[in-house]
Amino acid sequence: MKVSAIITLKKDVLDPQGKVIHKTLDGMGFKDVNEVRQGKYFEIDVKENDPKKAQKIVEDMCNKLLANLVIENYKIIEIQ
C-alpha cells in the first residue's frame, strides 16, 4: 500500500529556501506571489493490505526519522 506524506517547517520556523525560491519567482515576473514554503514528500511503499495500518506505520516513521518535529510538521495525505 502507498502512502504519501508532506514534511513542512511550522509556520515560526525561517525558511530561507522558500525566501531564495520566492526572490527568483519575483525576478522571472511572477509578481502575486505572496510567500513560498518548501517541504519534503514522500510517496512509501508499505507491506500492508489496511490502510489504518498503513497510515500508523508512516506516522511513526515520520515521528521517529522523517520529520524533525521541533521544527517540523507532517501530512499523510494519501493512502492508495
The other form holds:
2 protein chains.
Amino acid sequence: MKVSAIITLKKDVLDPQGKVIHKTLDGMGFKDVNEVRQGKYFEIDVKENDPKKAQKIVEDMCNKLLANLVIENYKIIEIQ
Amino acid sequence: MKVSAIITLKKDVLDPQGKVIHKTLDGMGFKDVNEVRQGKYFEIDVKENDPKKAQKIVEDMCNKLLANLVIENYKIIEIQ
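Hand over the structure of the form predicted together with another copy of the chain; the form predicted on its own is what we had up.
Complete assembly follows, chain above in first position.
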C-alpha cells in the first residue's frame, strides 16, 4: 500500500523558508497572503496489504527517522 | 482560507533523496519498503474567503513559483 505522510513544523516554530517564499510571492504581486509554511511530503510504498498495519509502519518510520518530534508534527493523509 | 498543496516529482523523474531515505530505512530494519518518494508541502494562508478563488490563487502560485512543471506536479489537497 502507498502511504502518504506530511511533516510540518510545529505552530510556534519559526519557518524561515516559508517567510522567504512569502516575501518572494509578495514581490511577484501576490499581495493577499497572510502566511506561508513549508513542510515535507513522503509517499512510502510498503509491502503490506492491510491499511491499518501499513499506517502503523509509516508512523513508526516518522517517529524513528522522518520527523524530528521536538519541532515537527507528522500526519498520515492518505493510504491507498 | 488556508490552502494546502503538495508538490511531487513526476513519475519518471529520479528521486535520489527518496532513494537515500529508502536505504536508511532499510538499514534501520524496515525491510518491507518498495519505494520512497519525497515531495514538498505548502500551507498558504490567503486573504480570500471563497474556497474556489483561494484555490485558484494557490494554483497560480504553484504554476509561477512553487513548482517546476517540467519535472514536478502539484496538487491542492485541502482548503479550509
